[in-house]
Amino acid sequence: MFEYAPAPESRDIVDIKPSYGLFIDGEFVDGTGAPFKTINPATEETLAEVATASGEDVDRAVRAARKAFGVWSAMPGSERAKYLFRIARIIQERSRELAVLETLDNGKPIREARDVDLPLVAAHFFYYAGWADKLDYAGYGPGPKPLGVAGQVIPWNFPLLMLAWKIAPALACGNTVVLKPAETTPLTALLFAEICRQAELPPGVVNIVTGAGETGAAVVNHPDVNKVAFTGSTEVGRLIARSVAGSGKKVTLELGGKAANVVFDDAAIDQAVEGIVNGIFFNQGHVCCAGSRLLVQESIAEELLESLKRRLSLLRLGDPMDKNTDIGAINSSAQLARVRELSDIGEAEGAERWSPACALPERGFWFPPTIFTGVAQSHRIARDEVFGPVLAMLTFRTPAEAVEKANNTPYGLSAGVWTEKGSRILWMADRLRAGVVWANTFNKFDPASPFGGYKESGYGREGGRHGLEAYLDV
């Protein structure tokens, strides 16, 4: 078999400091909490020591954001747009540096960080820069006003992209921001703080406080925060919804998912297989909208499974800094333990487990791409969000049965439909209770398109014109 020679990306382009402080009021300052270490999940090496923001530090950040709000919100939209365009251009200029740092801190393949994450990050800032002076025409009435200070908490699976989803619309609408990145992936957010200084963004407009759950809770619960935006687990989303209830704060929650990828008997098998692989094994399955449930029409199930196994056997798992790598490292030891636990439960409940022959590196956090067949809807592997490279395969006979099985989940973030019949795509999309339905593709994103879920996948929309509403007093 043809072997790929290693094609490593150099990490020399990134200057990782031994330690990082908090970014408050345009300056890096010490935190008063106990610092923590962020590590490379592919090697377990310590990358840097990062400050922890206490409640006192969060209060300092919110006060800085409140002070800056007066100036930033009064600024003409065309002037705010200049800063956003400048940030977008700097992100493009430093995209290789940002991609390498994202891969080191997160564990995802450099190819994905470089070719997917970074272009989308820049695109979101460009897109919302275009809206900054057109808010009167967004459909929310004349002269829509910003909310004030936005408290934002983002996850570790797409650290920089989730930052862009949150910060770009907030700033375009005239709000100021206090953002807390995930404790396992803080480094690109702190590099973004440097970009804010490089773009000469007024001090206090963007503040970044690092830490774990307690820091996030301090941001969410601060009495002078007007808007809360959270992406993460459904469990934490419930806590946030309860904590802000009755406070008058505007809230958007983008939570978990257990998306169904539905393949009909008239689908192009090879195209569907590529979509299935992209749907669940992209970013090691660390995707809220991952197509983790595969529903295949019974008559083609055997043929599709054989083709899928053949394709998985060609995926390359290993060093995320190698440009040939398809599957990188699991983000943390805690997440690896969860993926292993749910996979073992799937096997114990009677599902059949299969992974391609795959040598796992000795150091780091690794899990091979895995398929479960013989899965029942009652199995936890078909109901719980694994958030790893694990696919549960079920079958169906009729479109009605496909809809019933696809909707048989407490989640409703996304879905995929594979068929050559346009009428069937529309019929399915009308009945699937999912915020996003992809047709003959999966995991396609555009800053002009809204994204969000139903049921326990949260509420509110990010992206597009709809994403402005969450940051306007309408």
Second form
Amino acid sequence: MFEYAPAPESRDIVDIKPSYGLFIDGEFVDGTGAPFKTINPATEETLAEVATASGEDVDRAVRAARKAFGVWSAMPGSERAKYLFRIARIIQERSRELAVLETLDNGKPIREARDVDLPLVAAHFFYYAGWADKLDYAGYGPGPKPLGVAGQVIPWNFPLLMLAWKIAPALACGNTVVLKPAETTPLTALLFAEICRQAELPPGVVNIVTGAGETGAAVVNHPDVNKVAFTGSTEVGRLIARSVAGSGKKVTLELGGKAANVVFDDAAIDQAVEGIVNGIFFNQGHVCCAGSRLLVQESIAEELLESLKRRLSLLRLGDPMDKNTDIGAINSSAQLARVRELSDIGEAEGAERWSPACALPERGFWFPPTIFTGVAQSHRIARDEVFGPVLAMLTFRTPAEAVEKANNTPYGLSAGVWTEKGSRILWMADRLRAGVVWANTFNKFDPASPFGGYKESGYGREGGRHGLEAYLDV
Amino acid sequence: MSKTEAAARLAVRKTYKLYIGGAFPRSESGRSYPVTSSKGEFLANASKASRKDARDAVSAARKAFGGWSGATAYNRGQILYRIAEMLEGRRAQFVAELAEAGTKKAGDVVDAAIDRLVWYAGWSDKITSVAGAANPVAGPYFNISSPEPTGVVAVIAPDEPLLGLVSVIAPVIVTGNTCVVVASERAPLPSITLAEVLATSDLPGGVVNVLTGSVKEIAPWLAAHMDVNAVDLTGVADEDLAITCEQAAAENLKRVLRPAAADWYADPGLKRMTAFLETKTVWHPTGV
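Form predicted alone done; form predicted in complex with its partner chain now:
Full complex below, order starting with the chain above.
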């Protein structure tokens, strides 16, 4: 293994304030709930104190969004487009600052924040900016109308990217939004609020309310919200679906997953190994579409496992701000506890646990890349979403068995197929019940490409032409 | 009084049963309920489906899903067209049954139902082109999105015994879904007669299953069933019942369609098809 000198990214580029308020009607205002602290999960240092939006604050935000809806929805699409293009440009201009802040607040490696999250965030705004004046041609008939006020609740794994996935299409279609970022990662959303001000976006078009689950529930259940968009766990998605029942609100839910990554005996092994590693260890496995179930054809299982272990021993875990880091910090102590619990259950149920020799930093929340072998389909490690750097390996003999096992889950967000045989890729892609199928690749995202799940992974699509439907009254 | 005058011939009545997995069983519960004409005359005892019947219907629909969704779009279109042909052949029977159920201008209704089936039949091999997309991603990847059927759909049919019924079934099955339909409670007889049409149209058993009985009983069972992927609440008129069903549907994140009151003669649009479609996006690297 090569020795690398430390290559830390400087945090000087970002100016973190000691405390942050809510962003309502174009102004930063105090929240009436008890403020909370957001910490750097890699060091446990407090980054800032953040306001909690009470039900009353959320109501104020929704009223601001309702008022702004009149102006925003009546504005020609070509003008809305220009605001979104402006936002995209400012994101590009300030991308280093945003990437550093994302890494500090989230714990993900700076390399990923810089090279994956931020380019995709800017691209998403560019993409939907272009739709704003072309909605007549989107396939939903002439003059499709926006829904009104969108209440959006997003998770902590890709804080700014999830914000982009929610806000860009909503605004392009003429809606206004009240968005609640996750309580462990509110900072880039608040910096985004500042970007909205730089772009001179009309006040009230975007409102950011911070807080925990209660704030989110207030957003989702507000009677004057017309559209609910949520990305997060299936458990919370269920609660939301139940609580909005009968309200007539349009809902999109992007929920959990337990993706199968299927490797056939004729796959290009080195590429497959890279894909498996990217599939489950990218972003510490905090990815709803992570390839957390590895299904390997029996004849190559041993060989593949050996390569995989060799590759894992080369991953660098540690300071997320170091540009050479592959695996950063687990986002919170609560998430670390869950990853530990499910891994312990994996062992207790009889699967064999393996991690490379890997020193964990003393402070912060860390979990080594882990593989479970000897896993049965009934094991919780093969059924529950771990949302961490934990891979469960199973084997199969025939393509039919691979399909059967891959689909044996209530989830249906994504799947991977590795084989050099084209007809088999298409045969598998036809049968995998998942919203995204990556063939000979994994974890690829693009604003032009629809994303979203089957079954209990939720409903609705984000991205592409399909992503417009979620924000139009069609 | 004359003995030579022949007695009027006694009609042979039809027993109206359920339609599950291509067969016509009675309700396993042995229950039935009387159905009357719009003038209050007794017409028949319809089966009153039980929870067990509903579950049997869901398993039949699940069993049929693989074959039906895997059939070619051309084949599904041919079969839907065949249903229209069979319905046309039984036009007079449906006109009579609808008239008994109180439907005005029953002939027009039957014509519209047949035409609706023909319209949807043609969609089978076109909806993918219209609802799918080739996506120009910023990288060396081939990327394509196509619609796929959601799975088993529970359909609460509207109280519009033929045109409404056909208008909710056809869009669900033309794309490859299978379904369990709860017929109009007031006028269930034409739906069982439609099941006879389906049974003779090369439609594989289990693709459409028809239950008759109490909507208030059956709808929540189906909405809560963990092997149902979507519910169409078109025929649920009662607000509380609709909310109960929506809440039950949340348990496994069923897709829920609850449209505003429909004009069954209007252009149906794509909504009833797209509501029960999933978009699947496939990526593959490009390169030599």
